[in-house]
Every structure is written in C-alpha cells, then in structure tokens.
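Next comes just one chain, in structure tokens: the form predicted alone.
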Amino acid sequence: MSNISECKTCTGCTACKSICPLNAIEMKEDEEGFISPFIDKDKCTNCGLCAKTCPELSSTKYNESLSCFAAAASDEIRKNSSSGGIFRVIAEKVLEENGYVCGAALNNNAEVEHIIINKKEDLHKLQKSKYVQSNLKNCFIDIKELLENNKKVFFCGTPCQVAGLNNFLKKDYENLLTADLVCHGVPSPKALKIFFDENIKLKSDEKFLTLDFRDKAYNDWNPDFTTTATTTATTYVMSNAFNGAFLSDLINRKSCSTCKYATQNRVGDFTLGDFWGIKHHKKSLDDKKGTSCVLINNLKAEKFWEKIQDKLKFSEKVPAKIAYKTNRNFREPLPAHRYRELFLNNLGKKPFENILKSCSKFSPDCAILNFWWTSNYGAILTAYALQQVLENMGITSQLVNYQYGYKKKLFKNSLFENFANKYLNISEKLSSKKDFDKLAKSVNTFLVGSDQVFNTYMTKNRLNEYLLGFPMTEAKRVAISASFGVEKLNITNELRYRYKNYLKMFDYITVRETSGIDICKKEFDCDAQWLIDPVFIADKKIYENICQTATLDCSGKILTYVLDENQKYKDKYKELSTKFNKEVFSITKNNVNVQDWLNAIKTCEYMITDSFHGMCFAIIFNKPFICIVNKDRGAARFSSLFDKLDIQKSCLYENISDVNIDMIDFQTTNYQTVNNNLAEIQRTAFDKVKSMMYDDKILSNDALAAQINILKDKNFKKPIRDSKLIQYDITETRCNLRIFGIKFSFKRK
C-alpha cells in the first residue's frame, strides 16, 4: 500500500499530512462532514511514507495499564468541567512547569479545534468534553518543535489522535505527557453546525461565545446530558436532540465503528473519562459533581500522577475491572446504527430532530411494496435503488416485509436475505389486515413498485396488499415503475372490476412499459404515465459502492446470466467461447451474492441475458451484450427499454436459436448515444418521482367513487351494507370523509 487514499478505516488525525515532505496531503470536509486527507496527486511521488507512518496502516504500540483510581478536582474546578477535573489538574501543572498545554477548544464559529496553550488564563478554552471531531491542523508539526526545544507538552485527545501524535513523532519523548480519552466516538463537524443553525438564530448585535455540551449547572454529573449555547445576549438551552444522535451512534465517524482503540490496552500515558457506575463500588466517591475514571499507563503517567495528588479533592486507587464493566468502551468498538447513511444523506433536507425522531423509532416518511424478498438479484437491487433514490430527495423510506409463497422459503437464510439485513430499511413484518391497517396510519405515502407488482396473475390473490384495497386511509398512492408482465390481460369481468377501483385510488400511476399505459386506460379507465425502472434513476456510484465488497471478477470473460437455461444455450456458449477465445462464466438463479452478482456485470469482457434487470445493468456497465427475449416472464419490458434509450436491436433476440454465430461482433451497441439518452430520462424521472412525492395528496371524484365501490365490494370480509356508515361533505377545495366513523379530509382536483 504506498499511501493512505487506500486506506478505508482513516480516523482523520492528521499523521500523514504531517508526515509528508511535500504537502502533497490536505485535510478537508469530506461528504459526511469528517475532516479526512485528500492528496494532491500532482506533489505526490508516492514515497510512502504516508502509509508508514499512518496508525491504522501499521502497527501502534499499547500500554497495559499499571493501575486505576477514582478522582476528583476541587468542586471549584468541577464545576467547570464535564466529569471529575482531572484534565485541568493535569494541565495546570505542567503549565507551572513552562510547558504546554494542546487540546480541543471552540472557536467563534462553534467549530472544534486543537490549539497549543502556554497560559492558565487560557486554559478554560480547552476544559470540557465537545463531542464532535476536533480539527488538529498543524498541532503535530508545532508540537515536535516545542519538544525538540525542550519545551514539555501535555496532549489529550482521542485514542486515535494520540496513535497518530505517536506514529508521527516515531520516538517517546520523556518530555511529552499525552492523555487519551475514553472515546464513545466522533461525530460530524457538518452535524453539529446543521443542529446549531437550526436551533441558534443570533441577532445582527448577538455574537457567539461557548457551547456546553454537558451543562451542570442544568443537570448536575448525569448521563442525561443538557446542551446549552452561550451568547453575548444570553445561555440557550438546547434541544437534546444531538447528544442522542451522537449517542446513538447516527453522526459517528464510520471507522468509530471498527475502532482498535476501544480495548483495555492504551495509547496514552494517561486515560480520562467518566467513572460512571462508581456508587455501585463505593458511594462516596460519587458527590454528583462528577467522578473522574484515571487509568495509569505507564511509569512516567504514575510519577507524575504523585506529583498532583495534593490538588485533588479525592482519589482512590480502585479494581480497573470496575471502570471496564461499567463502560462498555473499554471493550469493545459501538457498532453505527443501522440508519446511520441514511441520518448523515438527510442532514440540511430535514430537520435534524425530524430526522432524529424518523431514524431512532423509524417511521418512515414512505412505505414500499415489491418483491424485494424473493431470491432475484433484480428485485432486490430494485427495491435498493428506489431505497436510494428517495433518500437523496430526503425522504424516509421502508420496504413493507410483507411475504407469502414458497418463495418466502426460498429466501430465508439465503444470500439475498444477507444482503437485504445490510442494505435495505425493513419494516417489522406485517403478516394481517390488522397490521396494514396500522402502518397505514403511520406513514404519509405508500409506493408500489417497481417490478411486476400489477400482475394480475402474481397478485390477483393479493390485491388488498399490493393494490392498497385496505381501507381508507389519509397517505397518498403512488405507483412507481409499476409492471404488468404481459402486453394484454386476460382476465375475469370480476377481476377488471376490482382492480379498477383500487388503480383509481391511486394518486400517481407511473409504468415501466409503454404497454402499461395502454393497459390502464383500456382496461381500467385510468391515466399512467411512463417512467424508466429505479436501478436506472438512482446514481451509478450506488452500486459501485456496492462492487467493493465483492470477491468474484469476471475480467477478461463472456457473463451468462440466463434464468430458464437449456443445452441449446450451454451449446452456443461454446460457440462464443471458441469464437472470442474468452472463457465462460455462468451465473445460475442464486449461486453468487448479490455483490458478487453485480461486480461480474461490471467487470466482465461481454455478457448474454434473458432477465430484464441482467440487462439493465449491462446498460449501465456499458457492457456489450446479447439479450434473449423471455416471452414467459414479458417481452414489453425489453423492447420497450431499448426504444427509449434508441439501443439497436441487433443484440435482442427471441431465441438463442437465432443467435448467428458469425455475425456477432458485441459492439452493437452506441454507448455514447445510450447514455446521453439515459443522463436526460433519469434527470426526468428524478423531478417526476420528487414531484409525485411532494405533492399533496388530492382526492379525486373518481377515487371517492373508487373507494366507496371498495367498501361496498361484496369480496370484503366485512362489506358495509348500509350507506349510512358512509358519510361525506365536497365543497370546491375539500372532500370530508366520515367512514366507521373515522374522520378524512383532503384537498380535491
């Protein structure tokens, strides 16, 4: 490895860019916020010195502690402090001993950084826990400087800040006393600057001074953390609403989450936190002013430890297996919250304690109904590209874990159903009309789609799920990319009836062929509109993101990915195999992950398909490709996609019998073209789905009458006979629905 960009577990502490001989490294604000190198490749030589030198990518040297104690500072002291003191302690007297003194401080924009002290009187800058990543600039340089000059400096900071003062430095200098902390994790800079802008509005003459993330003036010594903003006007207390996104592990650095600090064995000489749970050992030491736990680490910690023993207000030496039971740090990294993408892609779209509040309990803005729980690599990937796409409209979303068949068998335990537990927003699942009727009460708008979600053989037996036929409810229908499977129906009289009334329903009906639209309107008197299948519409890098956990690569290969397989194509492969002198590499129905999946489209030479999604991520690999058409699982779905992205079909045939050998060439297909075509559909789509989302749901004439037929409907488990229950007041502007006696209103056309 010669240098860090390759380094996926970065902590952002600075050692590299310190190291470098050629500022070819800068540290900026990367997508989520967290300060991280980027290297200038022009300055870089690739000396590797960065990689050496940086402690997540060679070895860090550990202490074992000698020895833990229970402390405090005098109240005084205390009650400018988070926890017990200790630090202050610490730093006055290497101050009285002309040191220095580097930790975090707040500067006038409410943005942490470390700065390098030599002054008492400076000193309250630096006291006081501020949980969000600190900006270490050029501490490392100034800091070597200082200790080559003799000069004493005390460091504290997090585990990893130390690690990589220590890498950088490559030598212990009796003269250097660090501090690490026990580190719950770092949150986002951009995090803490949204939370403050939403909840701090100063006026032109207010100007700001200090943020206390942990006020005791409020709360005491408490877990129950008070957040207060301090202005030249006055203190605002604030809502609690980042300490539990921080706490909760929703604005953490991703690496926190793996972090190798988070053990008994430390990098500092010394190691501060809170000794929470200390009453449980022995009452008395904890006051309610706060109770500092101490690790000594090493022999030049426990000599200087004895020097500032009379500043103390208490400090007793206790079992370091207390202080591990009681924090769960000392053992063990805190895994990121499962929505914790999803938190950090909606901050400055919502509110942050709306996000907070969706993400802690998750209720989703949306509900989504396909097939993403059967083992088909494109029903999955669709139901994560349509995840993905609403979350970069800021949008919440869940896919309803609504399951039946044997396909549900089919899927459990499975290598989809991995892959779903990591990637997708699931919902508890929903297995009654009771609960649908739940989440319908919950949530503002329900999806269905994509996939064949409308086919009426698929869902005839389903339609009060995948149709929305429960009963009236105040979130909005929308269908997205919806698909029929076949070009015309054939269906029973009483059937048509159903569907008709729970397609009028809808707000929005959009399909993924051109047919659906023709399908709608003959068949149900409805409008719909085109619109092209998710994997297209959400960004390429999704699944590139996706690619790089993936083991399998097809580099150099012909990809078959055929979903009804016989000799007549294991035959033609040969064919191929001989004609390009490339090997074969054949993906059955579930025989690889979906990782593994999607990296052997991307990285293969030319692929031959029958399944749509196979297709669609050739097209958007830009792979050459040979597409058979599977007319028992829908052939509109094909020709419909090749017409709008202007492909040729010379690669799309109805059968493998028709494959000529002799003419194929793979490159049929003007990729230049495809993809200008594509670029513009999906700016389109994009606006169309955000726009379907945003709207406000209006009830139409014909989707009252819908409902009401719906509700009268004989195939009800429980049909309302009598009109009476059904009581509704239209104006203009607003349609009033009383039904069992529940109260809807809303807007109308």
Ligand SMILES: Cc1cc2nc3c(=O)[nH]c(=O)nc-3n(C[C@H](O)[C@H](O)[C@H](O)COP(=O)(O)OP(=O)(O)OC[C@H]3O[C@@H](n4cnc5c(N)ncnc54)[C@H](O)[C@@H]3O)c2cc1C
Second form
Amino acid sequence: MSNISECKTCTGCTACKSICPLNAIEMKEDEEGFISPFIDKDKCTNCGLCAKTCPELSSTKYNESLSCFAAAASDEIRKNSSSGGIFRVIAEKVLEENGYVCGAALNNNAEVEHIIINKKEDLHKLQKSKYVQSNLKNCFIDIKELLENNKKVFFCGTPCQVAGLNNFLKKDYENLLTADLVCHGVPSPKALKIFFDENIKLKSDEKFLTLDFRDKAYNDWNPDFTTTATTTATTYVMSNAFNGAFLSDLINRKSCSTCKYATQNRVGDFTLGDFWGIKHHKKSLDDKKGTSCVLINNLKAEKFWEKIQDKLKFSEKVPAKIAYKTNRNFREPLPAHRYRELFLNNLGKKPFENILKSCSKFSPDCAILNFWWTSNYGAILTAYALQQVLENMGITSQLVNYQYGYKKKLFKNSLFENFANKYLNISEKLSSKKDFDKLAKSVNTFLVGSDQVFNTYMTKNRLNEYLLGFPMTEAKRVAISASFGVEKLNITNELRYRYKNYLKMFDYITVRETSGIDICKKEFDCDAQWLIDPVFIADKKIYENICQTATLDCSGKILTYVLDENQKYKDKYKELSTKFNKEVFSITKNNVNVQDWLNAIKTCEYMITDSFHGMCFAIIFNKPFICIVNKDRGAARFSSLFDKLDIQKSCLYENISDVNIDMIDFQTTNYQTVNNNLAEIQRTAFDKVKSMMYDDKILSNDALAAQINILKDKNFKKPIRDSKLIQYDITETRCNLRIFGIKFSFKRK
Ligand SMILES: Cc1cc2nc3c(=O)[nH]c(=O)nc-3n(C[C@H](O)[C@H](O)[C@H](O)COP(=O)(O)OP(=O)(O)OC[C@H]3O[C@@H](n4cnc5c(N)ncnc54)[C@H](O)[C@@H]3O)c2cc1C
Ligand code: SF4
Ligand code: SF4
Ligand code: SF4
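Coords for the form predicted together with the named molecule, given the form predicted alone:
Time for the whole complex; same chain goes first.
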C-alpha cells in the first residue's frame, strides 16, 4: 500500500500527517465528526512513507508489563484528577526536571486538543479525562523538536496516540517518557459539541470555562459519572446522556471496536487506568477518592516510578492479573453498539437524549412479531428488509424472540442462526406471559408482519402474541404487509369473533395480497390497504452488500430453488439443461447459507422456483425465471404481485408438468417496465410505512370496545358477550371501566 487512503481502522493518530514530507495530509473532521486524515492527491507522490509509519498498517512495538501497582496521589491532587492522580505526580516531576508535558486540554470552545506545557501553573489544564477524541494537532512534530534539543518530554494519551508517536519518532529517545491510558474508546467531538450546545445555553455575558466529565464533587470516585460545565456565571450539572452514549459504545470511533491496544501488552512506558474493583482485593486500597492502576512497562518507567514514591499517598504492588480481570479493556476491545451508525447519523436531527433513548438496547422505537426465526430464506430476509427500512427512517426496532414450538434451539439450522446473529436485531428470548407484559411496558409501537402472520391456521393459538393482545391499550399496533396465505377464509364463528376483536385494535392494517383487503372487510369489518412485501421496499443495495460476503456463484447456470421438489422436477431440469446447454445448480430447502442463497440468485442465468420469496429476489435481481405455484402454500400472493408489477403470467405455472420445454425462452418479463413500476410502488410504500410509524396514535371507540371484549375473554374462561356487565366511563383522555368489579383505566390518546 503506497499511502494511507485504504486504512480501514484509522485512529486519527496524526503519525501519517506528521511524517509526510510534502504536507499532503490534512487532519479534518470526517462525516461522523472524528478527526481523520485526508490526502491532497495533487500533492501526494505515493512515496509510501505515511503507510510505513501508520501503526495500523505497519507494526507497533509493545512492552510486556514488569509490574502493577494500586496507587494514589495526595487528596488535593486527586480532587482534580479523574482517577488516582498519578498523571499529575509524574508530570510534576518532569516539570521539576525542566521538562515538557503533552496532554489533552479543553479550549475555550469546549473542544479537546493536546497541548504542550512547561509550567506547573498550566498543569491543571491537562488533568482529568476528557471523554472525546483529542485533536493532536502538530504535537508530534513539536515533541520531536524538543527531544532533538535534549529536552525531557512526558506524553500522555490513548494507546493509539502513543503508538502513533512512537512510530513517527522511529527511535527510542531516552529523554521521552510516555503513559498510555486504559482506553474504553473515544467519542466523536461532533457528538460532544451537539450535546453541549443542546444542554448549555450561554447568556450574552456568560463565558464557558471548563467541562468536568467526572466531577468528583458529585460522585466521589465512582463508575457512575456526573458531568458538569462551569461558566463565568455558574456550574451546570449536565444530563447523563453523553456518558450513557459513550459507555454504551454508541458514539465512539469505529476503530475502537477493533482496537489492537486493548491488550495486556502495552505501547507506553507507563499505563494508567482506574483500578475499579481494587476493594475486592484489599479494602484499604479504596478510600473512594480515586485509586489508579499503574502498569510499569519497562526499565525506564521502573526507574522513574521509584523517584516519585515519596509523593504518593499510597502505592502497593498487586498481581497484574487482578487489573486484567477487573478491566475488560486489558483483554479485548469493546464492540460498537449495533445502532452506532444510526445514532451518529441522527446527531443534530433529533435531540441527543431522544436518540439515546431509542438506540439504547432495551427500548427500541418498536417491536416486531413475525417468523424471522424459522429456517427459511424468505422469512429471515423479510425480517431483515423490514428492519433496514425502519432504520432508514431513523426508527430502531427489535424482532421479538418468541419461537413457539422451538423450546430448546433457536434454529434447526445454524446457517440461519449465523445470519440472524450478524444481521438482525433480536430481543431477549420471550416465553412467558410475564415476558410479554414486560415488553408491553417498554415499547410503545408494535408491528406484525410481514409474511403469513395472519394465517389463521398458524396463529389461531397465538392471537395474544401475533395479533397483539398483550400490549397496553394506548400502544400503537401496525400490521405491515401481513398475509392470510389464502384467498378465502374458512374459519369457525368463534375464531372469526376473536380475530375481529384483535384486528379492530390495530391502528393500521396493511396486507401483502389484494385478496387480504376483502378478507379484512368481509370477515372482520376492518379496513386494510395493500402494501408490497418489505423485501421490495428496502434498497436493493442492502442485498448487494450481503452478496459480497457470499462464496457461492451461479454465473452461467440455471438455478433451481424448489421447496416441494420431486422426480418430475428433476426430469424437467435435465431437459432444460440440454435445451439451454447450461449446468443446473439446485438449492433445496436450506442447504446453503443465506448469503450464498442470495448470491446464487443474483449471479444465475435463469431461475426456476416454487418459492414466493425466491421469485421476489429473482425480480429484484432482474433474473429471467419461471415459477411453479404450490396452491397448498398459498397462490394468491403470486398473482397479486404479478398484477401490481405488470409481469406476464406466462412464466407462472400451476404444475411442473405444464412446463413445455420447447416453448420456454425465459424472456417473458420486461424488466424495464417492472423496474419502473417497482420504483413507484417502493416510493409510495416507504412513505406509507413512514406515516404509519410517525402518525400520532388515536384510540377509536371501536378499538376500545374490541379491547373490552378481549379483556373479557382473557379474564373469564368462557367469552362473555353480555355488555350489561360492563360499566364505561369515557372522558376525552381516559377510559375507565369495570368488568365484574375489575377496574381498568386506559389513556385514550
Ligand atoms: C477517552 C478515555 C477513555 C478511558 N477509558 C478508561 C477505561 O475504560 N478504564 C480505565 O480504567 N481508565 C480509562 N481511562 C483512563 C482514566 O479515565 C484516567 O484518565 C486515568 O486513570 C488517569 O487518571 P489520573 O487520575 O492519573 O489522571 P487524570 O488527571 O485524570 O488524567 C489526565 C491525563 O489523561 C489524558 N487525557 C484526558 N483526556 C484525554 C483524551 N481525550 N485523549 C487522550 N488523553 C486524554 C490527559 O492528557 C492527561 O494526561 C480513559 C481515559 C480517557 C481519556
Ligand atoms: S504517500 Fe508520501 S507524499 Fe503521499 S501522503 Fe503519504 S507520505 Fe505524503
Ligand atoms: S492511524 Fe494514524 S497514521 Fe494511520 S492513517 Fe490514521 S491517522 Fe494516519
Ligand atoms: S479504544 Fe483504541 S483505537 Fe479507540 S481511542 Fe482508545 S486506543 Fe485508540
């Protein structure tokens, strides 16, 4: 690699920028607000020096720690330090020896940058952890100059910064001392700025003085941080949202999630961190004012450490394994939160606190019930597509992990499990009524769909879950492209009555097949609208990205994906293979992983399928296909889609025996027309989903009456239809009712 342009794990350490002989690299804010290198192609000669210097692209020197201490400075120093104040004690000694100290300081605009000082009265600026990426500016170049002039320098920063400095300097300077911090990760400076501006509205005569991310005046030394901002007028106690986002890994630099410095071997001479949990080793080493974990990583640090022992309140050697055990950052990097990108994309668009609330693990904006957990390509990709569509609208979601009939194992097939773990956002496992009650209290919007979630055969015993009986009355209920799986229903009056009550509770019902609109009206007196399957609403790019990780390629082949395969099919494959002179590749129910399944469709020449979603993806990838409809699995969905997209039904067969090899040319679908129709349908569908999600909930009297019926059915073993037993008291905002003396009270809006 001749320059750093392809560095995927850039930490923003500035080594490349500092070494470039042509000044071709500028450090600027990237899209997420992190300081990153940008190359001026006009100036760059591709000399390769930056890539050779970059710690991420070349090697880094690590030290094996010699010893570990639990230590603390005086109470006075610790009051103004985040941890045990060891940084200040080392720095004071270096200054006493006429040296220089380089560390992170806040400027007048509440931005963090590394500065170099040589006066004790400036040392307070460098004290305390600032939980945001610090801008190193030109510090590396200035440090080198000082070192070359035989000045002592002490540099303290995150390990990636220390590694950057070491690689830039290229040699061990005896007059340089470094300390790397145990590092959880660095948040985006843009996130801090937005958070600060939202929280502090300075008056015209008020000036910002300082930010304290861990104000010990409020919390002692404690992992629950309190952040304060001091101005010329007062001290503000800030909300905990910034620390929450930082510690949940929602706003940290991407490189932090794969950080190669999160290990016991260290790049600095010293390592400084909080000695959380030291009290479990020895109670007296935690006086609640701050205890540092100090690793001595080489002889230079060991010698220096001896020199400052008399300045410490306490310093006790402890087995390093205690530090390694209590601090995860010594063992592995902390993975980025699943919604990291979503959070950073929403910065500035919504209030910081609201983004945090919706991105935090236990309170997504909505919960989804569908059959994502069955080992079925269509089901899992539908769930994925729906989550992606919602994410695109700035809505976080969780698929409810409720797998009836599968008590022990998530999937019968680990190929699907691996995909689900990687691509889906799934809730904790739910099995009891208590679990559903808990979910009902934590989420306000519930989605059912897509796929055959309204199939009465599949869900008749799960109405409370799949027809959303469990959420609070005031929760929003939306059916997304739900399917009955049949064109006409054949159900008992009892089931019809129950279904109707549940469906009446929905705020919006959209169905995948046009026949579903009639079923809703005729059978349940409910209004429904048609909505295309979510796999078509999502951007095609999401599937192309998945395909990049596939290994199966079906270029030049006829792909068959047939769920109900038999000898007749196999005979036809042979004939087709001969006619088109192409090899046949067959995927049966689930013999390849989801990525390979998608890529097989994307790359094949022609496709034969009896699967609805197999056909959907053939359409998405514009593949010539023929489809054999299995009536038992539901035929309505095929013809409904063909009508909407204006696809010739001549590629649709009722039986494999009907396929006339001589007549087949695989060219009946005009993809130009289909794509135009699809683009329009996709746009309307996206807007429809967005308005259903964002519109305010209005509880109708119809829905209230249905809720009462459901409650009666739930509370009494036999359905009670006698309305005299119920007393209503409906006001504009609440509905209070009493059934057999049991009180219920609901918000109406
Ligand atoms: C972003 C960040 C994440 C951290 N994560 C952890 C963690 O997960 N576990 C843990 O045990 N310790 C962590 N620490 C270290 C811890 O917070 C203390 O900084 C450390 O224990 C030193 O404490 P002290 O009392 O000796 O000195 P303090 O006075 O508290 O620290 C001052 C030193 O920290 C440096 N510093 C402050 N902010 C930054 C910054 N943004 N970038 C680079 N250097 C900075 C200053 O240059 C100065 O040298 C982290 C520190 C930072 C900055
Ligand atoms: S390749 Fe050479 S000239 Fe180009 S940015 Fe890197 S160091 Fe500078
Ligand atoms: S890690 Fe450092 S040296 Fe490498 S590209 Fe990023 S800023 Fe440059
Ligand atoms: S976690 Fe790693 S990459 Fe991120 S700031 Fe800390 S040392 Fe650098």
